[in-house]
Every structure is written in structure tokens, then in C-alpha cells.
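The chain below stands alone and is given in C-alpha cells; this is the form predicted alone.
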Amino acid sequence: MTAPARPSSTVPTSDADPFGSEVLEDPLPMHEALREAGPVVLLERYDTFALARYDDVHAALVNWQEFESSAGVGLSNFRYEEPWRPPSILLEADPPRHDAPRRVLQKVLDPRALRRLREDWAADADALVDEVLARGTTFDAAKDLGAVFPLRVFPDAVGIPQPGREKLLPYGDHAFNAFGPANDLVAKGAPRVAELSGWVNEQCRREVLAPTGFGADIWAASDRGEITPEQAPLAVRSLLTAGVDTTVHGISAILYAFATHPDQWQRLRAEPALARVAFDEAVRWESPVQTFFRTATTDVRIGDVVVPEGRKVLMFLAAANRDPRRWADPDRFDLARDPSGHVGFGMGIHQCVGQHVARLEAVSIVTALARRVRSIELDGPTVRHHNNTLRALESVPVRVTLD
């Protein structure tokens, strides 16, 4: 029997709306309030627990005995009546299901296996960032770098074909969307929701990827027995999926960093070295996804307060990265601090496996622009682009001087 909504008097409650248009916004003075009012706090409009606070989210996240994410990392359970995607064999699977898809891309997506990218994705940035400053010293560098980029080398290393890669952005949007309530940002995308995925879908054959790539390399893996041949496109498509909208917002995240830093801009200028650690630092900073869902597989105590089982559990993993309990001069980007506790890429076993794929690009546009760019700075309002998962920026107009 499922337990009451309030398990214990000592839980504070909130009907803050984390899907909001509002929050989604400015989530900051949201964050603040989850974290001050407790370790857990009941979100009264989802009947969902919620933990903000850095120990707290990361104790969950590398809890998947009792914080499941089988069960799915949305708001809801998978609903296999609409079933316009599987499952995510490593985001949506804990062990032992979840176990050897894992192994194969942190294989596949080690740092050692992209060694032979980087010259390649340097001399690409290097382009793009010519292209872009041959138009002008003003620009938008979240549709013109941040969107673009990644488009450019992912896909290729993947081994998709090059037609239609443009659908990568809507699907993984939409995709972000649905783990959260069904709103209005999931309507806005369910009319293309059948064909993105069925495009996806197709991209994930053997047939139709590349006989060299990440594509390529699930698939030898699958033909030496250490994933199934069902698993395989699977495993293709969980990069898809993932690899993209993430990576785009985090490269358009830096970027603003530093156009509202400019004391740091210039700190890697005379550092170029410190450019993965500015990733980290933005990705902490900004925290381009900002929440995840678990499920209570027990009852579970967390301070005074138990999660009952089978009860869902929303971990801001944006209020974590901006807990001044952790980090000091938490709204500061900051290249003298050390950013690898972050939890921006999670933690744990679902720690995001392509998260060195994601530094390679960031690092790769950041070093190619600093080169050419003595000074970066916000040329007009930035906006905001809205997603139940994601915290995303659709646009950042710049002025740069150049060298």
C-alpha cells in the first residue's frame, strides 16, 4: 500500500511549480527556497518529493539501490501505451540490465578513444570560429556556435549520414520535455514526435551508419557477444538522444559565462590549459540539465523525513551545483575553483557517459575562439529557450574585439 502523501509533519511542503514558465525562467529564487526550507521538501502540485541540497542530491544519485531509475527519470512512469521511444538503455535501466550496454560506450566514448577526434574537432572550430568572425564582430553565440558546432562533428562521429540531422535538436528536445508534466512544451512538440523518432530509429541500423564511428563500434560490440544485437541500436540511440541538445547548451552556457565574466575570459587567454576546467565551471554554473526523477524503491529516510516507497523523487541537480553549504561564492564563475564534484553530468552509475565527448567540443570552440578574441561581452538581452529538463539559452548576442 502506497504510504499518505505526508508521510511525516516534519516535511516541509512548497507549490512552487518547477515546470512553470516563470521558474523555468529564473529558476534561482526557486532553488534558494527548496534548499533553505529542508533536505526534502513535498512539491504540493506534483505530490513529489524534491531535494535541492548538494549532499543530499548527491547521496541520491549514487543511491540507485533505493532511488531506482527503472522506473523512469520523468515525472511519470513509461507509459507504454504511447510508446514513440524505448526506453533508455542506460538513463532508464539500472543493473543488471544497465550494466553491459554501460560498459560498451564508456568503451566506445573514453578519452583515449577520442584522442584521434581532437586534431579533427579543432581544425572544425577552428573553421567555424572563421566563418563566424568573417561576418562581423557581433554575433550570436548561441545560434551560431553553440547550436552549430555540435551539429557539425556529433553526427560524423557517430556515423549518421549527413541528411537530416537537423532533426537531432527537435527530437532531443522533445525528448528533455517529456520527463517532465505533460504541458504545453510537450504539446508544442507532440505533432512531429512520430516522425523525429522514426528518423532516429532508422539512423541506428547497421546499414545505414558509417563502417567507422561510435555507430560502428556498438555494433562490433554486439558482434563480439557483449551486448545483444537488440541492444545495439539501442545503445546508437541513447547517443542521439542525449548527445546533442545537452552539449549545445553547454557550449552556448560557457560562452555567456565568459561574456558576463570578462575578468575570466581573460584568465584563459593567458591559461589556454584552463579550458576544461571552464566547462566544468559552466556546467556547475549554469547546469545545463537541471533536474532528474528517481523512484523510491523502499522506504527511505533522508533527515527527518521518509520517502515512501514506490514515491517519486525530483533531484535538482542545478539547486546542488549552487549550494553554498558546498560551494563557496556559489552564483560566481570562478576558473580558480575546482569544479569536479559538480553534479551536472549526475553521479554515480548514470554519471552521463558522454561526458568527455561533450568537454572535447566545448574545449575545441573555447580554445579556437580564444585564440582570435581578446574580449568577449553581452551585445543585447539574452533569451531564454524553455524545457522541462533542460536550461537552455536560444540566444546570446555578443561583441568581440579581436587580436
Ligand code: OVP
The other form holds:
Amino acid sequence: MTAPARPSSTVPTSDADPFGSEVLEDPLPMHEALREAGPVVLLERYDTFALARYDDVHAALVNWQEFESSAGVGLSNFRYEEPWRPPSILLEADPPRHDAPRRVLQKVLDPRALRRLREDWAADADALVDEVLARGTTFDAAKDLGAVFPLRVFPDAVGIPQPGREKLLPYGDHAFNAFGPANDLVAKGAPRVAELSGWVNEQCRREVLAPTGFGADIWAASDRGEITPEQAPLAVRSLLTAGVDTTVHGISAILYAFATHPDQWQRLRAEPALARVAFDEAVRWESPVQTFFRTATTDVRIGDVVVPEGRKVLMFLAAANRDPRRWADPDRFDLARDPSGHVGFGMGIHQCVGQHVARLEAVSIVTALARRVRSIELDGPTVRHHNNTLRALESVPVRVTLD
Ligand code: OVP
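Alright, leaving the form predicted alone aside, put up the form predicted together with this ligand.
Starting with the chain above, the whole complex follows.
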């Protein structure tokens, strides 16, 4: 699209390592440095371009024609390197191949299809909160709620059998690590790849899935010819890959946000219907999915810089979500703001197809907590879990007072 342009010698460079432990512990200073450096920055360490400003990230995300996903949304390019598992027919595809599976999952996970889960999940959330509070008024919001609730409700909703469910979280953790470079985090997951992948793939078979649920709905769509029988298990695999760790860390994030913003908990308590906007504000504020790569399909000009065809471009969703050019007081978790337009779920044709499921999970648990808890505050140091793609919390000790 872009004709001869100035050589990209003008591109600002950075020696930051977005996948190093120092940045994973606290990525915010690097995000600011990348935003300030310019619209596009060359990450010298990976010889890859990066976008960190809201307008540029947004524009690239909606421009799937020039920033493709088909070459992989991780650092490695499928055209030169063998992927660690068969590519996702959804995440790692573009139109026209992307369209049929996307339509099917959109229908299976649409808010109207989720209505039958609402009451069940509200009751499940009440029961879990009762269990946790019965043990006392200090607990770990990440370990006791965030890491527990999605695993209680989501695998059942998909329709997979009980045994082996503890494999879902480490499988997803590795999948999200694998989008980054082959660093120590990927090496740590490598020994279990065959075991975890083998189990996950097995759960995607029609004979293994329950007769009702998201899995059965996907297979029914293949019976109707909306996707092929070869695509059905891969669509189920997408749910199992993308749907567990993201919601675990998203729920931990919103609880961490409230524990560190006591006035916002009071606001939610006064108006429980704010739980939905609170979740989107938490996704903006924390960005559980920090980054995704795209690949330039042609020479693309961004500002003064030309990103050459075939090069990887790292989209910093998290940096865009706190860009002061777009958000007033971006570091504040604030239920009074309108967080819509955040790119925490992505934007454009690949925008999170499971976001209604995630929102329902988070709203269920936050609403259950708001019914019983008058105040929530941190009760010790939080501990981060490092992942090449996810911003995650291992431990969020809290102390609550009850009504
Ligand atoms: C955040 C996502 C993440 C990981 C895997 C997949 C999707 C998939 O489709 O397999 S979206």
C-alpha cells in the first residue's frame, strides 16, 4: 500500500525485553517508554516492531488486511518455523478461512445462548463465596476465588468430563507463553507439552463431550454444515485454550483492583449493576492479555516509518489501555469512566469471542462477594505469576469485613 518511503533508519529503537522477568514483574515503565518513543519502535533484541499508543494499536488491530494473523500471532513466523501445535483455525487465521469458525463460536457464545447459565453461575458463585468466608475473613483472592471459580463452571459449560481438568490451567499457561520467545518460561512448560496437548485434544472429540454444552453446540454446527467435521475439534480446542487462564487472571485482576481502590468497592456496593462496567474497567486497567503479534502483509507506513512486508509487529494492548492520549488518569481503576473502546479483548474481526462468558463469570463472582462483603483490602504482598503474554497474579492476600 505504501510506496517508496524514507528508509526506516528514523525508527526509534528500544533494548527492552518485554518477556524478561524484570518487565513481567512490572511492565508499566516499559509501556510508558515505548509510548513516548514514537508511534512505532524497533525492539532490537527481537528485531521486531512494536506499537504501544492507543490510536496505532487500534488502527492495526482493525486492519487485518495489512496486519495478518495467519502467519501466527506469536513471535515465531509459521512460514519459517514449525508451530508447536496445529494452528488455531480462529486466532491464527484471517478471512475467508476465519469466517465460518468465527460465526459458529460467536453464536455458541452469544449472550442469548448464555442466559441459561446465568442463574446457575450466580448460585455457584454464592456457594463458593460462602465456602471461602466460612473459613474466615482473610483469604487469597487469586488462589481461593480467581483460580477456582472458572474451573468450577467453565469446563462443565463446555461439557468435558471431570478427570484431568487440572491440566487446563498449565496447558493454557504454556499456550500463552508460546506466543513469546523461546525463553525460560517456555522451557519450563516444554516437558509437559505432549501430555497436556494429548489430553486437551482428546477432550475435543464428539464422543468425549457431554450431549449438551458449548462442545456439543460446536459439533451440532458441523452437522449443519456450518463448519467441517475437521474444524469442530479445533474450535473446541480454542475454547479450552483461550477460556481458562484468561478468566482466572481476569477475575484475580478485578478483585485486586477493588482491594486497592476501596472507594470503588463502596461504589459497587451502592450500585451492584456496575459489576459489568467494573469488569471491563478491570480488563482495561490490568490487561490480562498484554500483547499479540501481527505480521505485515505489505510495506506499511506508520508515521514516518515503513514496516517492511513480512515483519512481525507486537501490539501492546496493555500500553494502549493506559495511554494518557486516550484515557484520563489512566492508572486509576474508576467505575465512573466509560471503559468501552479498551483493547483488552482486542478489536476488529478477532476481538475476543468469549468475552460474554468471561463477563458473566466475573459479574457472578463480584456480585456474590458484594452481597456479603462490606470492605476489602490487601492483607500482605501480592505475588505475580510470570507469563510471556498474560499479566497474572499468583497471590492476592485480602482481609474483608462482613455485613
Ligand atoms: C486470547 C486465544 C488464545 C489462545 C489460543 C486461542 C485463542 C485459540 O484459538 O486456540 S485468544
